[in-house]
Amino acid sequence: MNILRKQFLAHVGQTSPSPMLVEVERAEGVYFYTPEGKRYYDLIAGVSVSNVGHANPVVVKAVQEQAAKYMHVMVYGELVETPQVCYAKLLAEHLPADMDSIYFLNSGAEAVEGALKLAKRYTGRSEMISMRRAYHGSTHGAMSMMGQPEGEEWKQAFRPLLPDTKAIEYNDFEQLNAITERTACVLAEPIQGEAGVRVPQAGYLEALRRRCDEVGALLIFDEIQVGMGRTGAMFASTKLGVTPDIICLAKALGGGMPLGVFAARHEIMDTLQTNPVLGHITTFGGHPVCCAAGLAAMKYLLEHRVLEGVEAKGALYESLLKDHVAVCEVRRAGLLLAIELGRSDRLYRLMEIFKEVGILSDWFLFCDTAFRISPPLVITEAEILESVLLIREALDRLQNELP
């Protein structure tokens, strides 16, 4: 093991006993490279972060130019900063018409935290409902909304968490009756990511919206993983035709830089201004360099019409992999795929083979029998075809070792 990897293990706080330990020297487009020159297809994209590709020249230029003008100057919300204002305006133009108040933060978990506080402040209620097999972040509030019981192994060691929370089954129409006049909000992913790419049944999100309206609860959509073009529309909620009261975005929002937002209509958002004043505050939220990067990335998606090719690219992956004998099922939303193998032991072995053949993938927090395909949205057809050859080679080896 080289010196840098030893120092990584010695000094960088670890999240598991077995990190990948692949050293990155540089990344470009859909690839990253090790110091030894080994090339990997990045089929994770930082978990749907690098939608416009690594080292996109437009984003790099925006970062460099903004850093040369000014970086952090004052806590969020006090000074008028061009990258923040311009990005907020662009987002508001593409969100549903009445969701035109954008609150910038540093991450997805912070966006969820802010959205939960906003819902409690606006409704004056305390009960918050999430979905089973949901992941919303690792801070105390976001973790409290991690879907039960699957999230218990993450949550148990950190209790007590937020009170008055409960989880219902995603896609279960009958359980919508658990949403009552006590409910401040329902937090849901319109398409469940870490459950292994689970899409809504016909009419489910519409029924969820109606139930929230009937009892006066706010509907919060967590589009942290599926927003910013991953499904082929800028926002999954737009594609699915259901508008939430609050939307949370992050990951690809920053174009590779750390950035999150929660957005709502002014009637809701403005309640954070009084009783108490500064109802939600952040120092680095909406950092001008991060906003400049995110703004450049979103403009790139729009100007290069990247979203128009997302569905076809996802369908191509699906068509080329679904017939392999090792594959039980392919679940897909745009260019987010779960390739189901049916057994966790096969999945774990495949991850090792992937590293050998030059593929970076992983599994899902609440589905360790399927591997993820979520490459940068700018991946080309030729790159898809080449990466599929490597995936099928790895699946062939897996089938020989663990039939």
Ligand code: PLP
The other form holds:
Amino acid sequence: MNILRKQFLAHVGQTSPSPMLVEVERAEGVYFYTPEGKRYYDLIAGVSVSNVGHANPVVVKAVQEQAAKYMHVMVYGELVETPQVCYAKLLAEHLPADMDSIYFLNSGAEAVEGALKLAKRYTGRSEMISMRRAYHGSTHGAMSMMGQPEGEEWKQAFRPLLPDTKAIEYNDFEQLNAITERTACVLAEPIQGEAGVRVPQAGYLEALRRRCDEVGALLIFDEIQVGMGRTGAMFASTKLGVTPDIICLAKALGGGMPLGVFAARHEIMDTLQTNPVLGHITTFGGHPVCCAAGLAAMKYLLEHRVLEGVEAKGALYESLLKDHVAVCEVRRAGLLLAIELGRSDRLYRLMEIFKEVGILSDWFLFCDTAFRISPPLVITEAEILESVLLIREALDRLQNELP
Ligand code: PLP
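So that was the form predicted on its own. Now I'd like the form predicted in complex with this ligand, please.
Below is the entire complex, every chain and molecule, led by the chain shown above.
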């Protein structure tokens, strides 16, 4: 083992006993490279982050220019900073009408924390409902909303978590009755990511919206994984035609830099201003360099009409993989795919083979029988075809070893 890997294991805090240990020298487009010159297809884009590709020159330029002008100056929300204002304005233009107040933070979990606090503050209620097999982040509040019972393994070790939380089954119309006048909010991913890509049944999100309206609960959509173009629309909720009261975004939002937001109508967001003032505080939230990067990335998606190609690219992967004998099912939303193998031992072995053939993929937190394909949205047809050859080669080997 080389010295850097030894130092990595010795000094970089580990949360897994078996990290991949692949060293990155540089990344470009849909690839990253090791110092030995091995090329990997990045088929997860840092888990739905690098939508405009690694080292996109437009984003790199925006980062460099903003870093040279100013970086951190003052805690969030006091000074008028151009990248923040311009990005908030652009986001507001593309979010559903009147969701035009944008609160910037540093990550997805933080966006969820802020959204939960906002819902409690606005409704004056405390009960918070989430969906089974949901992942919303690893901080205490976000973890409290992790779907049960699947999240139990993670949650149990960290109890007590937030009180007055419960999880209902995604796509179960009956269980919507659990949402009552006591409920401050329902936190849901419109399309579930870590559950292994689960899409809503016809009418489900509409029924969820109706139930929240009936009882005065706020509907929070977590689009941290599926927002910013992953499904072929800038936001999955606009594509699905259901508008939440609060939306959480992160991951691709920063164009590769750390950035999160929760956004809402002014009427809701403004409750954080009084009783008490400074209802939510962050030092680095909306960092000007991160906002400049995110703004450049979103403009790139729009100006290069990247989203128009997303559905066809996802469908191409699906059509080229679904007939392989090792594949039981393909679940998909745009360029977010779960390739179901039906068995976790096969999945774990496939990850090792992928490493050898130069594919970076992973499984889902609540579905370790399927592997993920969520490459940068700028992936070309030729790159899809070549990566499919490598995936099929790996699946062939898997089929021989573990039929
Ligand atoms: N919500 C969803 C749907 C996610 O997929 C994730 C991360 O995977 C998060 C929230 C948490 O985001 P972060 O890791 O930036 O805290």
